[in-house]
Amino acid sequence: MDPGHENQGSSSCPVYVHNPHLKTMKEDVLYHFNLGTSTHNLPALFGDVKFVCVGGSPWRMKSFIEYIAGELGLEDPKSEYPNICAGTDRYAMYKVGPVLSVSHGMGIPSISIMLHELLKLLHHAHCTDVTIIRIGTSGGIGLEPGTIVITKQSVDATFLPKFEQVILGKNVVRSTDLDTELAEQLLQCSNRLNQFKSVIANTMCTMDFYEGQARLDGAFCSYTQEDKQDYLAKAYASGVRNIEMESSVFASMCKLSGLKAAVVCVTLLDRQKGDQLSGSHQVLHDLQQRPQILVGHFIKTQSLEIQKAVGSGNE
């Protein structure tokens, strides 16, 4: 049974891992996190996690945990928010209250490795009812820079909603659907904030930043400006409004684990009008804050609802 459907209506949804070999292992070493089931008490450290936010940059994810600490009223002026994965230079991880913030690097291979270990961590910690959101930046198509795209479906470079991976020499195709209810909740949060425009649309996930995204400014380019514009026009016609490099494997792995997942990316430029960023550092920094603001507002709202539900249940 599809875990995504199995969990619907359940009072407590665990994080699924589909690997029978894990049960035979005396220890599971989460190598790239510098964590393990024998060396760390994962349930004690992470068992209260309800929200996980992931993004490419370690700096951005530290910035997010500092921001969400303030939003949830958990801010401590003396707190340093240490990197839980300080023993490795691959990823960074921060935690405050029920929120975990993790960097994933750039591209499908990097986020895939991180997600394998993150999903196992949540599973070993016996976390339930977890919502996971990727926050990041992207190139827009036909949108004003600064627009937030909440992904409806992640599509590949041929505009098909699928993630393909070669396993044991065979091509395995997996779904890239994301949680529609979560996407609508995020859009409603954006409308209430009324600070920037947000849309729900398809996101194209590519294997490359340059030729794979029809850029003209890479070290190699075998197509014309007209070819590029024709391709982007076809992408737009198919429902694509932004391009990034992680959403397909993120969507497929979260769906397999039964997690409510969303992708929230700000567009830094309209790719139909250019390939390179021209805004000032401050402008780009301000745009990158928008996914944090939106997701922070969502988590704050959800946390208050959880507290109310717990309070009414104790009465």
Second form
Number of protein chains: 2
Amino acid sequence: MDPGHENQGSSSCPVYVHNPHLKTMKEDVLYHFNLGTSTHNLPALFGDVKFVCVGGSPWRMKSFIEYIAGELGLEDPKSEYPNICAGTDRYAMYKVGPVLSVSHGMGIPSISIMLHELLKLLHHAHCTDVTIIRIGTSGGIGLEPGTIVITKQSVDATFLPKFEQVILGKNVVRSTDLDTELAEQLLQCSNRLNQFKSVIANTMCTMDFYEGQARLDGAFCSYTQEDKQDYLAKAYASGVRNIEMESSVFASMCKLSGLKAAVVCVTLLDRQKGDQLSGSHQVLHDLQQRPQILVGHFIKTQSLEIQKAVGSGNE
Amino acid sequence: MDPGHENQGSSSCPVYVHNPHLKTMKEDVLYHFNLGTSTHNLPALFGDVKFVCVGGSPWRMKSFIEYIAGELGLEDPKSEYPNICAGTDRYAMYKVGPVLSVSHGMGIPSISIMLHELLKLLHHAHCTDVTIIRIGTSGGIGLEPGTIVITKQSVDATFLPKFEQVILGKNVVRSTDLDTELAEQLLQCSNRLNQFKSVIANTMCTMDFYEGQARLDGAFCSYTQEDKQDYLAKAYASGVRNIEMESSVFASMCKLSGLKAAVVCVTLLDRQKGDQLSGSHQVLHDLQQRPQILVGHFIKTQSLEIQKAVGSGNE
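Requested next: the structure of the form predicted in complex with another copy of the chain (the form predicted on its own having been shown above).
Zooming out: every chain and molecule, the one shown earlier first.
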């Protein structure tokens, strides 16, 4: 037997939930997905999932599943990819082969609801060895627009690598570490593709798009252009190269659950040069393809390696 | 001239933005609405708006505009209400007569992006005397499911009436006061309707649906049933009767902008009795109609009064 295959089998790592109460529940309703353990056969529907890609926009996550189907040679002849969560408008979910694509809306609370239910879904479906990647958009600092940032550490608005949340009225601080090996693999993938520039750097995760990211164009602004530039310069000095709104809770929840996780965001503008996304929709649309091209290529490569390992094991 | 009409004219109150930088901008792109000052005639499109209703779900906000069109006798003969933000999937927006209906997604960051752009939209459109109401769903504490809570004060997870946000890396605390007269008017409206029970009470606004609301059914849970009940009992003792995820930043931003604001949420379950939303979809759907019925009735009454005042002034 091929040692790769041996490894594949013995290192089989389940998706962890950490909640003793779940065992005592007769059924588990994943309300915001409109799915549940007593209404759906989750192991049959999702048991083969190895890659989960998440992103804010439902349209982008539908486009991603169409793209990855092509990459993996798994196109539906009718090219129809039904929304698995069609019964709700909270999130959209698509699946092709081992790849699940799920939208999460904007901001930490929105992605956190989705991740709680996604982790339970993967757990109920007995999934193992799952890799999860957030593909998103962001504002860059000191980077050419279109550059991809693969997140090293997700930091808060004071540039510290932590996620604070309130549980039973008390502050709890969680780590925002991501998988360094996965980040490195994605960077190598981008270098091989050679279509756009990618860097590994820190990502600042904020609670607000306007005042929270030192923008001058919100409904409220009580600081100057100089204050803004000072703040962004401090962020840059601390290693931050882009700003978005979901990575900290994503990193923290994936780490707790044992999922290999990465954050891959394209920068739509350089925040030191402006605030508004006034580029043409076509240009912005093209830039938004980049994370999906990179992650699509990565998943294709990984899938081929898994197939090769399984193939040689079967010989 | 009718004194009501006189009043109507002289008390004309614009929607405030507080940002000196806006005046220096050649154009303002409201990116997440796919609208802008150089691409759209905002005063022509939105200048007559007097009521804005916002809610998490795009489907519910479309259903609201259909309902209010019927209430105001402004039905489109084709019954088509186009999504004004059709060029983006971030938010959905509908308008009929003086009523604007906008979705905001889930959680504080998501509604905050929408409100920044909505306030700028109302400002650019020179709107005056605007009333804004959030119609939503929530978990109740000690209330019969289906009861409506009209928010007195929005409080945080430690039951304090404040909203904390980080600007340029520093904590800023803002008030979450809502319009007490408007809340009282809505309660009277509900009493006149006599279709369901409404109360004025405090609403707790959290950053997370599972651990942040002491649920026992998330992917992670490190506390006991007893800890949960203690926390909910403390919330109840402090005057909290329901829990949701947007009211604090909604109250704080509306107060800053001078908008009359209210939060009207139906309770879908009693959190002291459970965590899961496992009721039939029909029952949940029916309960979700209640805020729209109440607010629809309120807007109808107000519109009639405005028409009466204008009518007698013109005599």
